[in-house]
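So this first bit is one chain, no partners, the form predicted alone, shown in structure tokens.
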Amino acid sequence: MKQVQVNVVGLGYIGLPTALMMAAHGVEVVGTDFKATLVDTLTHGQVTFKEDGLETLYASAVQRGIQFSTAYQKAEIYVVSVPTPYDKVSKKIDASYVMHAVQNVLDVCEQGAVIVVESTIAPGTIDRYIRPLVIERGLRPGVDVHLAHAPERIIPGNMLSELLHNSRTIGADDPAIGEKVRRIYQSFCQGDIEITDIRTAEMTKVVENTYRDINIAFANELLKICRSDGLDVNEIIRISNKHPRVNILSPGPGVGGHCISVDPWFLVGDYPALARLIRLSRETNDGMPAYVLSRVAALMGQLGLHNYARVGFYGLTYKENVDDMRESPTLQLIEKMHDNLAPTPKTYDPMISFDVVDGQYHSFEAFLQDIDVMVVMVHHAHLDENIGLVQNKAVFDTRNCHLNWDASNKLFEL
């Protein structure tokens, strides 16, 4: 087996675009994933999820020689981009996927290889879980194997632009190793690339997402305060944001995705006595699907309706114009609805072509025909393009879409 320049391990929402971007910019890359069906799909000319520009990038990477395999490779640099869930009871990171990937790397890597963990991890994860794996093999971190952390900073729906333009952080034990890793990312990244130590890099990524989560929680709490007193939260936010040092975000039905909804829990799990504001913010945002459900129940009473089987939820993804359903507020809401109101709520999402839940429609027209109340959970562009089809419905707009709804609709906001 000849040595390649980079072996990207994990070809999901982060690993695949990263591997393709490196390859398209001249880096010799092999992408590895344990899912044989995924590797087979990529090998036979298809990408595995929807993202603007991904197919074009894939074609460029293939032309430059990228390969895909279920086998780990001999490489100068390994980029580990696998899931990092958390235990929902202890709130601590589940590092098992990263540990398993690193163990597989250690099985094949040669002396001097660099293992870059790109997955988002809790501060201290590399010291607690990864460095001991190296030592257990009789290897010396920083001599036989080098460790680094280069957390991703991209968002579904704008991945490729953010890969190119966002700044990055690289944490390494040795600045010289940090420079080596930086040169790989500089093949495509036009933003600043900061080099620091590993623990600082770990903390920085989690802090970035926690900051956003806290600001979203403030908007959601403000929404509840304003509603309790009959005030228009969107008007209050609009006026408040005219202050030069105020930038309040928009409230919504919950926070999804793998970053903002997960990363703050790492701090809560590791610093339970200190991360009090962070915990409250997480609880506020995690509570929004239940809040939406309570508002649906109130609106049903206000409208004199009683059949929850005639309520439809538009949007299953966690954000607009992507097919990513990780930590989706709608899926959280459906779970609560199963427990409290109706066994099979009706749903529709133009981005999801396969069955995810019972009661899911794949035709917008059929979905509308079978509901009286439409709860807008996600503002896909599809809704703008097909708004004329929504007539004679009660519309509960949790996203403040600012659409020109038909006059026959009764409109309610979050």
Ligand code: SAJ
The other form holds:
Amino acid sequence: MKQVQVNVVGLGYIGLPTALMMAAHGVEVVGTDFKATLVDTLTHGQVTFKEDGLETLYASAVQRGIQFSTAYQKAEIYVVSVPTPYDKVSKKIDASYVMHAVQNVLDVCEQGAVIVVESTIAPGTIDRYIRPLVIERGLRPGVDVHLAHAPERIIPGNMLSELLHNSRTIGADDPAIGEKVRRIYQSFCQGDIEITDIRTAEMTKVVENTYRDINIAFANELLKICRSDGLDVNEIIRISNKHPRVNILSPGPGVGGHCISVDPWFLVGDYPALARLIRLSRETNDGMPAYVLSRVAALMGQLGLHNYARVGFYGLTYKENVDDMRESPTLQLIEKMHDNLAPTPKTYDPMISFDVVDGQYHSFEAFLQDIDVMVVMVHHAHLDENIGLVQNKAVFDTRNCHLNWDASNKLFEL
Ligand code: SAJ
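Form predicted alone done; form predicted together with the named molecule now:
Let's see the whole complex now, leading with the same chain.
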């Protein structure tokens, strides 16, 4: 098997754009994923999720010769971008996907190969779970095989621009290896590329997402305080953010996605006695779907509705303009309804074309016909484009969409 420059392992929300971006900028890339159906889709000319510009990037990468396979390749550099869930009880990282991928790399790689873990991992994961795999094979980390960590910062909904422009961090044992990895990312990345040690790189990534989670929790707590005293939290945030050093984020129905809602738990799991504000912020954000449900129930009381038959939730994804439903606040809210023995409500999401839950509509018009109350859980661009269809509804806007709703609607805010 001929050696390629880069073998990207894991072609999901991060691995695929990264592999395509490298290939489109002249790096010889083979993308590997264990899902044969996913590899098949990619080999036959289609991308596997919605993201602005992804199809154009895919075409450019294919033109430059990217290959897709279920097999691991012989490569100079391996970029491992596989899921890193956390154990919901211990709050500790489940590193099994990364370990499995690294084992498969070690089965085929040649001496001197560089294994770059791009997946977000709890601080200390490389030392605790990955380095031992290398040693157990009688290989010497830093001699036979090099390890590095290169977390990404791209935000779903703006991935490709951020892949090109965001600065990045590379953690390596040996600065020369850091430089080697930097050169690959510099094929496309126009941002600064910071080289540091592995544990620092692991911690910075988790810290960045934890910082954001705490700030969202602050906005959500501020919402409840203002709501309790008849104050307009959005006006207060708008004016406060005029201060040059204040940047309060937006309250919402909860924090979803595979990153912000997961990474802070790594710190809680590893530093339980110290990560108190971090835990409380996670609990605050995880409590928002239940808070929304309590507000919906109060609204239904106000409107004289005795069941959810005419209540619909707009948005199943975890945030606007993506088709990712991981840790979705709406799905968390539906779970809570089930816990309270309430039936699954009507839902609609323009980004989701397949069935996810009972009561899910695939036509916005049909959805609107069957509801009197619309709870806006996600501010997709679709809503702006179809706002005129929303008439004679009670609209509970949990995202402060700032839309010009038809006067026939009654508007309620989170
Ligand atoms: N959210 C709010 N209020 C806000 C901002 C977000 O309620 O003001 C909610 C969103 O609706 C969503 C969740 O938080 O449910 C997370 O969305 P997000 O846009 O904040 O972040 P992600 O998860 O899409 O991407 C984050 C980004 N991290 C940071 O901004 C520090 C991204 O840069 C990371 O690369 C990504 O996590 C990741 O993969 O780690």
